[in-house]
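In structure tokens, one chain follows: the form predicted on its own.
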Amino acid sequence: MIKKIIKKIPGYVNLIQFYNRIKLEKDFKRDKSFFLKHYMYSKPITKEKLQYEILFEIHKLEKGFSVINPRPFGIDKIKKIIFNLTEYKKNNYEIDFEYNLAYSALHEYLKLYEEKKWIDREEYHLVKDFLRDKPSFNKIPVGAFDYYKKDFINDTKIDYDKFISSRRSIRNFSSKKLDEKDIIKAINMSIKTPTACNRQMCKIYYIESEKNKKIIEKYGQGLGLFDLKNANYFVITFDISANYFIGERNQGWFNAGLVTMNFVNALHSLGIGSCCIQFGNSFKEEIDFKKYLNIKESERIAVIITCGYYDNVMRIPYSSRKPIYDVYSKR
């Protein structure tokens, strides 16, 4: 009754579209400002700081150790990784991924150099001094490798138009639990996503009890029509603390999309429906969100996935697709 009485107040449809505006603005300069906070180099050494940069800096070593005929190369991302695992010692952090994957980078640099007779520059003394106390590691596969077209080609030679165009997205599922291992095979399709400089910057989070369940449809958008009582939940995220410079504001959000279009391809081929919910909420309930869920400060939530094993029959809408010619062209 009162809505009814609000509209029919002059302008209300501007001053609607004021309200909307304000609210518009507000949240893009709490984005602004969520950005400058948590970014790469907006803060004190941090362990979080320290893995993405490793990650970024031996990906541009990799680009080195990629070419054909290699000249000497990387003494500036030499520097910056002895300076990470010098600050992983100095802070005692527990050993992880990253600080394997730094010291297998640098004796596999030691290893190049070597085989060139390049042992006279500074950056082959640099890392030979540094690893003289012979840290323990886990090796990990880095540096580069001859990929040849023989050893895949076949795998290559699939119906992909057929299997994409047999995908939709699904809004009522089987009753049939989510089985851990499909969950854990979609998963590990989709860590071979391409993302920026290798930063592995996304995360999925399986939403697996019914208090979070609830979390999900408390802010999840556009669920009315859904399955709720056999729809399963998985949130991805992208870390800002993974960004190193302004310009990339906007490159957690394709490495989230991405991320995303693998995992729903990945849960496909598994017998797994899905379809992706716009996480379109206010900078606040965003921040609520994250907390319910005990998600770190620095992510953004990208997208909330519904999925179920596919039922005997679904109804779907036809969400037909534009003709080519209005979206492909030639400049």
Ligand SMILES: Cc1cc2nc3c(=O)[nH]c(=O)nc-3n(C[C@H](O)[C@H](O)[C@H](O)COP(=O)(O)O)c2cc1C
The other form holds:
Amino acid sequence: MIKKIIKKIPGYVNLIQFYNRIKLEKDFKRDKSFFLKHYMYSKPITKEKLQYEILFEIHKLEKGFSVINPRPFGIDKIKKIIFNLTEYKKNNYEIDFEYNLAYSALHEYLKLYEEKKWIDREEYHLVKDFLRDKPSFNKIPVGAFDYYKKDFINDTKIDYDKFISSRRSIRNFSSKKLDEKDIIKAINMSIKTPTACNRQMCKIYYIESEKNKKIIEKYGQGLGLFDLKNANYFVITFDISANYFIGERNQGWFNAGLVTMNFVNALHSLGIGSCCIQFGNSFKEEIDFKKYLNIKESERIAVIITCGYYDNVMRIPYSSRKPIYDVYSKR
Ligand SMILES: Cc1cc2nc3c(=O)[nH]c(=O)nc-3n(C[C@H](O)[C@H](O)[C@H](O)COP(=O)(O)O)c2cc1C
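I've shown you the form predicted on its own. Could you give me the structure of the form predicted together with this ligand?
Expanding to the full complex; the earlier chain stays at the top.
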């Protein structure tokens, strides 16, 4: 009743628009402060920032390795990698993938410089001195290699159109429990998603406990018409610590989208149907959501995935696609 009366007040629409604008501006400002607080070069140094910077610098270095006839390269990248490894030691950070990759890269770099007889250069000596104590690490492939068409071209001869056309968003699922082996397979397929400068800033969380499932159901606004009886949930996030300048303020969202699509397709290839659930929540709600699920502060929630094995029959919307020339044009 009161709502009906309020709606009749002259200027009601303008009032609503004004209110929405204030809300919008508030959350955009929070996005901005969040980025400034957590991006790669914000203070203080965290392990995540070091990890992403190592990946970033190694990616740039690998491009130097990929040049067919290289000239000496990468001194600034080498310096940053050495700085980051020194910070690992200073802060007693545990040895991890990035640490091993960084040491592997430095060794490859020395090897290449020796092959090319560039051993009188400053960068060669910087690396040589840094590796003098022979720190232990696990070798990881790094650098560049020749990728032969004959070795992969047969693997592209699949009916991909048929495969992607058979994926549809599914909102009710069979009662079969998700097999951990299938989850691992799907995650391993998603890891192959390309990311900007190979920084791999996305995480996939499997929401296992009943308590946490209830959190998903509380915050997932788009779960309205679902049959949640057999629903399983994943949350896909990205870490702002991976982003290094203003042009990357939306990079995480885009990369999470790519990971999500590969994940959803991977699930589909394993007989698991899914549906993305948009995380259309306010900034404040996102903070609470992360706290409940014990997700790191510097991560942002990209999307929720609900899924389960396909049932024999599922009722789904047509979701017809626009004609091709509404999407595709030439300029
Ligand atoms: C990022 C994203 C968010 C989505 N959020 C929801 C949602 O909250 N609730 C829902 O029922 N469907 C959601 N969907 C599913 C879309 O409605 C669906 O993908 C679209 O209608 C196309 O249908 P199809 O997936 O069957 O091809 C979402 C899809 C995407 C990609």
